[in-house]
Amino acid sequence: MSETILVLNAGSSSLKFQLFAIEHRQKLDRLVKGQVEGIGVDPHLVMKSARGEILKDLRWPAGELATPHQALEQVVQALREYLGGALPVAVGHRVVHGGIHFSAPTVIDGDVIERLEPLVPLAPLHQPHNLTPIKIIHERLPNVVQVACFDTAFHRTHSTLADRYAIPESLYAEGVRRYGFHGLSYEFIAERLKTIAPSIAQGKIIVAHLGSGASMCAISNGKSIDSTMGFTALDGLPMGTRPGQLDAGVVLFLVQQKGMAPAQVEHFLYHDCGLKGLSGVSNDVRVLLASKEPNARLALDYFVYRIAAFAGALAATMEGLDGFVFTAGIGENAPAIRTAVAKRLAWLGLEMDEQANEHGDPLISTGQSRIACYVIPTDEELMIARHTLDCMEASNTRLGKEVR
């Protein structure tokens, strides 16, 4: 069998998993992929080929699988059987915050790992769990090559106006600064545009990643311009369980009126708002769309509003727009959601084509819409598989031989 890449994306409660081979020079096959979830509480390891079939439907007692090191032992083992006991030769993680210091994939080293320890408050959701397995594999397989790939690496390309807040210069040169996220997903969607839609691929492009985290990207010739998120992963959009835009103020009031600790802020940011918080039924779209509850409706017309204002402010920043894609979870699979953020987007200029929408067409705008409009699946664990295969090469890494 060819040489592997492992693409793991680690969550709080889960171990997402995707096994690629090596065919050649950048060619890559996807073989595996699955994903540990409930460690901890109802562990279920699922793991299945490319085309669908089930290789591996596992259940433990939560107690016999309640860490993130147990879950990754399992992946292990579980590849390994069907590698014939071979190991992938490297691993490309995703790490959500990449700071200051890395704009590009990294090959990791103990330096590595000790950078990006000190960004974990900037986003407490992901970047722990990010870097649980990359401390497990460094320490207990050494010879295997890992490469962090960076949400924020995308958004490098912003300007001096779309980085900066208006604050004192010390602070931005400490880091404080608008970063963006979903660069994974944006970059992909950048590059599938070549394919699928290679007349606007190179033109102005709102791309609006809608899932429980959920954010929006202008990209222009292929670069970020400007993106909803900023100096952390509670900006911009509502999204599952967060504000999205909200005044300092509001914080402020929380501390000094309500009493709150900075962690009980913190939790209740991350944890207690956005549609969950305004909908007080769900923070899931689908629960949503079914519900009756009129706090159900305000929570996702408040989404949609929202999409369609920063539509609006990311357009300008490109002073012109050619083409608005949908991906990621509700932008793929929500048609009633593409429907309204369209409606709120015909002054400028776009026309659904409701026949295409409901099918999930790739193209869902008519043919006199001045703006084309897709629907496009992500691939972030793809992008990452490459970035990997590319640091391996870069450093040297020989293809073939046991990684030293």
Ligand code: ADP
Contents of the next structure:
Amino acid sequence: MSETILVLNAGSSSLKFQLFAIEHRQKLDRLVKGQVEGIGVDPHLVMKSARGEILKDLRWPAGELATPHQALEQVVQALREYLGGALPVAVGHRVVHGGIHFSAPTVIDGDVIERLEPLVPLAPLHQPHNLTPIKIIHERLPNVVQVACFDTAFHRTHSTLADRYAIPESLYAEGVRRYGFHGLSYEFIAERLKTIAPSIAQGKIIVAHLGSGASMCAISNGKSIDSTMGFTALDGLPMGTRPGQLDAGVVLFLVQQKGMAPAQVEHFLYHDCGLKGLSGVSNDVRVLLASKEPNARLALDYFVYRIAAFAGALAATMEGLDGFVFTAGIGENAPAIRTAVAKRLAWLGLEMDEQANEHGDPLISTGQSRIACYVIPTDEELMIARHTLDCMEASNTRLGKEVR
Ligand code: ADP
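The form predicted in complex with adenosine-5'-diphosphate is what I need now, so please give it after the form predicted alone.
Next comes the full complex, this chain leading.
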């Protein structure tokens, strides 16, 4: 069996994982993908082969597998069985916030962990969960190389103007900045464009990452210029359960007039707003598309309206637009949403090829369209595995020797 890299993406109640084989020290082959969902509530581990065959399907009563620690132990156990007792030589982690200092994937040691801890207040719902498996593996399996890959890192190329809020300098110095997120997805798409659409890969592109979290990124010459997300993953586009751009005065209203405590406001903004709050039906675009409720329609119309409005803004930041890319759960799978967005961008010169759009072809614009439009499936886990391999090579880790 080849050496392997494990990729972990730890959330508040889920732990997603993928295992890649390292072929000839450079090529990565996906072996398995899986997740533990419902940690502490209704724990369920599913592990599948790269072709989708179920390799493990385990459920536990709510009381068991109550912590991320226990979930990780089960994942390690399942992978040990799969690998015949061996361990991955390295683990690549998705870490949401890299703060001011981390602008590239980083090999994790005790010092890095200490520097990641203070970033928890910048991403209170994500960062602690990202750090938990890092700390456990650091303690339990000290010979396994760990690499942190940051969602913010790809956006560190932003200019000062894109990086700032109009607030006093002292808060900027403390880290209140427009970081931007989904960077691993954007980086993957920017790379992929070089193969799929070399003629525009160096041009001015907007990528719309439309999943349960959603954002858009202006990419020029392969580099992030601006993003719809800012200090936290709440800003910009409306999402499944997050409102997107919101006048800060609304938060003051909730606190001062509605008497909501900070924790209640946080829960409200992360869980009760967005498509779910607006429709009163669901946070899932599949359900909204099938629903006859007028507010389901309203929520989708609002989603499309905001995508188009931000597209105009991002095109302005680049002073032009050559290409538009749809990606992530909604972007890859909802032709009706893509059509609606394209109609609103017709003034920019986007002309959609409806047949290609229905098929989900990579190129979904017509030959005459002034803006080339693509559907490109994202692969954040592969990006993390690539970074992890690069970091191992760069730090001269001798595969299969030091790391066991
Ligand atoms: P995340 O990784 O942020 O959890 P995904 O990128 O997997 O999210 O996107 C999940 C969302 O994609 C779902 O909430 C759903 O709204 C949407 N989605 C998935 N499949 C479809 C589909 N066939 N049609 C429309 N929307 C879809």
